Each structure stands twice: as structure tokens, then as C-alpha cells.
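Below you'll find only one chain, the form predicted on its own, shown as C-alpha cells.
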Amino acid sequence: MSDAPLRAVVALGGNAISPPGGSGSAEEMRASLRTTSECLAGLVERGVGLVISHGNGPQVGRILLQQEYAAEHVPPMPMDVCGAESQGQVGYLLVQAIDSALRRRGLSTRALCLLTQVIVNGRDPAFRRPTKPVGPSYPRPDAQRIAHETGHVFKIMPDKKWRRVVPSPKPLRFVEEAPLLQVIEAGHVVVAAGGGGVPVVEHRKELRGVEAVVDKDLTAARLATLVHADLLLILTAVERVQVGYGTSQARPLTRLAVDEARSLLAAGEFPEGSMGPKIEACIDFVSAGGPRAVIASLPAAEEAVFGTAGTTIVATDG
């Protein structure tokens, strides 16, 4: 038997770095952050490796804000752009964070942020079909004077106000594959993709960055696939996985073979906008080796890696 750590790739969702809700300050997300850093903190001092990436729609949203509100006096800034701001924001808080949390406990492992670009394909369906709503909402009237005026795309959502919607590409590898396997080999804590990375194309040896959102569940589970993880988690607002929720029949779900939670996906019992991508991602990891994914809350991490908490996906249920 291996005498290896156990490596695991940890998706953080929003509810980790701001409260729904609240400002977005920086006083707010440095108050949740501690929060999440000291659970974190906990599994390395259990000899977990870790690799972290997490979520950037509120934060890319009041970015695009900020920039809508200053438009006559600085220039605002693409897409691509707009993700790498809000890379490096949430990457330096939180490892900030992480880092005097494994100060607190003695630890020599340092947490660092890599800026990680994904590169895409330039012909993916995807962007034909803008789908990821991102920034403000607006009254339809607001929506279709900024749409004339930048050629941005707009739908109606279940509020009933325009969003701005813009391609969702498939992740298919880093651009900084070699260096991020070093880091992580070092033995440190490395936050890595955050927000799904910064979308870019490849073309005669060049890249360019997209306007585009990449999901940042399925970029951790190729990142997680990249660094040869032993696990996959996926934290959110919910204990476990349910079919039926929402409704009086929902079940909380403890185990699923990949095949089941292909069948429970087509049937529609993941959403797309909720849990549809986090079983997706979990679906992605496992079928291309990984030993497990598991989808649980924050405040159970620690015994959603260690087999007793949350919904784990595997590759046959045996």
C-alpha cells in the first residue's frame, strides 16, 4: 500500500467566499474566508494535499459593474480580462486566509495563487449559444440600449430582467500545466483556476482570451484529473445530492455509480443552472480514472474526505 498523502482537488462554491446577499466587500469575504480557511487548514493537517479552486460570478458581476458605472471616464475591460481580475481578488484572500490558518496550527506548508488560463476550442457549440448569465440585471428597456450599444447578447431570466449571457466552452487543458504540477509537488496548498480560469484560444502558437465564462466545476474536475487527484470535492450549500428536490419526495443521496448519476442527469434531477454541472464534473472525473468525487458541504469537509459525509460518485457501486 502507498504511503503517499492523500491528494484532493477542492472546488469552493460562493457560499465559501461572500454570504449570499451580503456587499461583496472585502472586510465580508475576509470574515467567510476565515471561516472556510480553518476547515481547509484541517485537512492538510490530516496530511491532505490540496488543491483548491473556487467560484467568481459575484465578484466578476461587481466588477462588470464598477466598470459600467466608470465607462466615461476608463476604458472598461474585456471578459477575459474582467475573470483574471477576479482570479487574482478572491486567489489573494484567500490564500491569505489559508496561509494564517496553517501558521495558527504550526504548519510549514505555504498556500500560493497561480493565475491559470484553460484554453478552450474556438469552434466549441457553445459559442453559438450563449447560455452564463454574468454582471448586473436590468429592466428590458437598459438591456437592449446597452445590447445595441456593444453588441452584447441578453436574455429574460426567471426575475423577469435581462441578464447578459455569454458563451459556456468546454474546458480543455491549462496553459500553465508544467509549472502547477511543480508547485504542487513541492508539498504546498496551491488555489488554481479559480472561476473556471481564464478562457483562451490557441491558434499558430498564440493565445488569445475569450468572452467567455468556463464552468468552473468541470475546469476542477479536469484539474483534478491533471494532477492525478484521489479525490474530487465539490463543496456547496447542501449536505448531499437529492433526487426529487424540492418536492415531497426528495431523497438525499449517499453513493451513485457513474452510470446511475448519467441516468439521474438525463432524466433532469440535476438542473443545469444548480446541480447539473457539479454531477457533470463528478461524472467527467471518475470516468477518466479518478478514484472518487463527493459533493458535501463545507462544514463537512473534512468527513467528506475521509468516506463519511456528502453524496460520493465512484465508478461502479460495489
Given for the second form:
There are 2 protein chains.
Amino acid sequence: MSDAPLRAVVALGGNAISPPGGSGSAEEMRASLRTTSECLAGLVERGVGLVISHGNGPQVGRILLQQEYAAEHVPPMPMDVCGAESQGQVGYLLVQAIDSALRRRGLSTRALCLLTQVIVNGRDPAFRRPTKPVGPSYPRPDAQRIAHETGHVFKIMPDKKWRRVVPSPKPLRFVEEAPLLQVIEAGHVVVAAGGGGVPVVEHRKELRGVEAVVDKDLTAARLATLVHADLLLILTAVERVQVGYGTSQARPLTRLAVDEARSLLAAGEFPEGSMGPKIEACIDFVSAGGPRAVIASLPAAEEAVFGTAGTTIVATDG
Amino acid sequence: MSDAPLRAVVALGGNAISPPGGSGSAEEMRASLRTTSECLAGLVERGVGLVISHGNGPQVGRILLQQEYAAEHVPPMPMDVCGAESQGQVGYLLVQAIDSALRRRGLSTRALCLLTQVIVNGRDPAFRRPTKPVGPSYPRPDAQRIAHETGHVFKIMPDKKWRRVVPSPKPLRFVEEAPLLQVIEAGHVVVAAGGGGVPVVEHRKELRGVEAVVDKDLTAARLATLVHADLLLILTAVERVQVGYGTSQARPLTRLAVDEARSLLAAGEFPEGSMGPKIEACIDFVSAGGPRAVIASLPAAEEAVFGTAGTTIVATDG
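Counterpart to the form predicted on its own, namely the form predicted in complex with another copy of the chain:
Now the complete complex, all chains and molecules, led by this one.
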């Protein structure tokens, strides 16, 4: 069997890093990452060059919670610094798990994590409309008190609790573009732009971190365009994207032209907080010339790359 | 003026990252790192290729403290993961500060941070004798209770309070050796092996993080040897190493042959927790063929590289 060498940018969802609803301990993360890394090493074994981005929602949430409990004793760090900490935390555990999986298969490829900053536009309209929930849930009075003390913005969630929301501006490009390309060209498995990358704005030619969270799938799409990936692979908890999700007409999608995807997205077929940004990321990559984007479940990763698993988005459904 | 191109590995002490005795806030760190980065950018302007390692004692101490205050709600991470978080935290702020300093000078060189694991020997005798204090100080009863609950080892400090101590094994080599060399060769300012690197042992060919702290100066010496640095530059709070430190016979040293350094170290001239490991790191680098190692103060960095500031250690004092 001969597989053509492929380059894939993989976006790992939260379920690939730790079990949903778990305690978030290092043991739990190591167990999840071991399974995830077996899937990824399987791709490396079949000749796929991997660039891996990952979510950090639960991890940065726990860092924010720790900061809050210790706030009287240790000054809390702003969101950008917490994001960088979570890149260190998840990146380290992920690199170690991937290296181990590669070694178990007798492969000589090794993994590394490059701390990544993503440049956003300081005038992105997202800064006027914070939408991305971060950190713990609060009853209303606590949220009001914290909002008063810190200036943070809170919104009510579907469960009637309140959470802090931060802006989610669009990723434009990477500060570490040149070294990213170098380590990827060298053939390493590269973990980068975890949690969507640390968002920074250019201010009088200097860089400044901002209190925001960039969507990790949109960042992965930017990364895939930058490195001329053959494939953007968004791994999540579901096997395929559905239309009519949650209704009796629910129907899984196997293949979509980018125009169809755009129409369905505009028609509100995909929820804003979950499948919406994933579809948007696929549209972004394919519109920029990317050959194909696939949304699939983690265990189906290999089948998604070499077979027909998941939902594939291409330029034209020819 | 023509300066020959030099490659230097710089080890930054705690005072370069945040003011001693400060609160440890992000603002404080940014202010210290701005000053530090001006010195570093001055070296880049004079053609010095920089690889930068840094301490993380106060930063990882604060992360441990945050973990402890939140321990009933968020499972604390082990030391190796905390070390990785601190590499993310300090690495991000340092890269941003260096980039800004380079941009202010109109230089096109840019900085990046590569998350670094350092391999130690699982049979290093340090594992049987933990010496490195980490995290907060406790009165004796609290230390005893925590020791009982966690199995952590505590020791009494000169201030009569108790602190957790962890092993400080010798750094052997880096997991990320190949990519480190690639990004350094490419001419970037590379921040690596922060806090001495995350210590890992090879166990049945797999890597496993260990609850230990590798001395950051010894790691910087390994890094300097790996990258064939012209210079190991250890920046700290004092202008020169002294013999007879704290006595009326105190005398600053300007230049030492490696054999003299070894004799003075063996004679107990340098305190174990502070100057000792710095001298040991210089000996390590010069013994492995490194041309020279300098211990100097941060503001004297440029003079230390191109002039005569600090204490220089060379193979023979010819």
C-alpha cells in the first residue's frame, strides 16, 4: 500500500484532551491524550505530516478558577497570560503523549510545542460584543459583584447561571509564522496555536496581549492555509455534521460544496457556540484554496483522511 | 565598528523577570521584562545570536499557591505540569517583551518560545535527597499535615519556616534537541528550557514527567554546549562573583581558570543555593569545550559580552 504524503492540520476538540464532566486532573488528561495520540500516531505511520491545534476551554477555566480562589494572596493573571499557561500545560502533556505513541510504534518522528500568538485586529467588531464564555458559572448576585469589582462582562447562560464573556475576534496571522513553517518543513509533529493562540494586537508596531479568546477552529483554518495543508481535519465528539439537528428530520451530511455550507450556515442550521465555527473554519480554509476540510470524530480520524468518514467540505461538489 | 557574530546562551535570573519581593502581578513582570529585553535587544543589535533560558522559582511558586487555595475545587497538577505552565507564562511575556524591544530598534529579528523537556536520569542520586525548595513557606504543623496527606517532603529553612523540597537531578539532554537547533540556526531569538526545562525520565522508551526541578543554570550550560555557543552568559543580581563572600576579606573575581573555579567550589566558597550552581554551570560548559562563561549583572550584559564586566571563566587563565 502506498499513501501519498499528506500534510494535515488537526484541530482537537475538548473531548480529545479530557473527558467531559471529569475532574480535570492530570491523570484524566493523560488517559484521554493517550487515546488521542494513538489515533494521531496512526496517521503519522501512514505518512501524514501533522500540525496539531487544540481547544483549552476547560483547562483555562480551571486556571481562572484557581486564580479566583487565591486572588487575595496571588494577583490573578489577565486572560492572555492564562491562555499562554494553558498552552504550556496542554502542549506539554500532548507532546509527551504523542512522543510515547510514536515510540511505541517504532517511529522516529517526534513532537514539539511552539508557543503561539495570533494577531487580531484591535478594531474587530467582536471587541464591542463579547460572546465567548470563560471560567466558572455564578449565581446572579456574585456575577454582579465581580462585574462591579473587575469591569468584566457577564451574560446569562441557558442553565440560568451567569458566566464571564470575552470578545472572540477573528484570527489574522501568526507572530511565530517563520519558525512555525521551519519546524513543520523539518517533518516534526508540531503542536501550535493551542486554545486558538494567545490573541495580540499590534499597537504602534508593538505587540500587546488582549483579554479575548480566538476560536480554535478558525485559528486552525488560518494555520492550515499558512502551511498549505492538504487537509484541515476538525476532530470532535460527533461522527458527522447534521442538518435539522435535534429534529425528526435530522440528516447527517457526508459531502458539501463550500457554497452549500455557506447557505446552510447563513440559514442558521449550525449552532453558534458549537458546529457553527467549525463549519466557518472549513469554509475559510477551502475558500482560501485549501483542497478539503473534514469534520469527524476522533476514532474515525484515519478513515476521515483516507476514506469516507465524517463530513467533507470541498470547493465544488463535483 | 565590526563585531564578529557570536552565539550566546543567556540564563536570566529571577530579578530579570520580576522584582524581588513584589506581588508577582503581570504588570510587574511586564515592567521587569521590558528592562531586561532592552539589554537583550542591545546584544542582538550588536550581532549576537541569543538563546535565552530563565528561572521560574517565584512564578511556579505562585502557581503552586493558587493550586493549593483551589485544591478542594480543582485538582492540583503535579510539578512537571506546573513547570510547563510557567514556561508558557514567562515564555509568552518574555517573547512579547523581546519582540517589542527589537521592533523599537528597527530590527527584523523576532523571538519565539519552544516548550522544552529535559531528560534526567531516573537513578540520579538527587532523587534520594530532595533539596530544592518549591512553593510557599509553612509553620511546622501545617507542613506536617500536608506531608502526611500528600507524601511531599518538607525541610526547615533558615527563616525557621518549612517548605516543600523536591529533587534537583542533573540535566542530561533535551527532548526537543532537533527543533531547537533548527530555530536557532534560522537566526531567531529562542526562549527555551525555562525553569530548567520540564524534567522527564525515559521509562521503557517512553517519556514520563517527574516531580523535580532542574537547576536553570545547569540546564543553560547543557543548552550552550548543544548549540556550540561562544558564550554562556549567566545574568544575576550581582556584578561579580566574590570569594570570602560576607567576610571582611571579600574579593570580587574578574577571571578564573576552570581548575581554580573547581577548587574554590570544592572548598565551599560558593553557597549551594545561589552562586554554587552558577559556578558549576560555567565549569560544565567550559569543560565541555565552551570558550567562555561569564557571570554578570543584567545591566552589564553588553559589557560582559564585549568588554570586561562580570566574572569570566575560561579553560586556562592564559
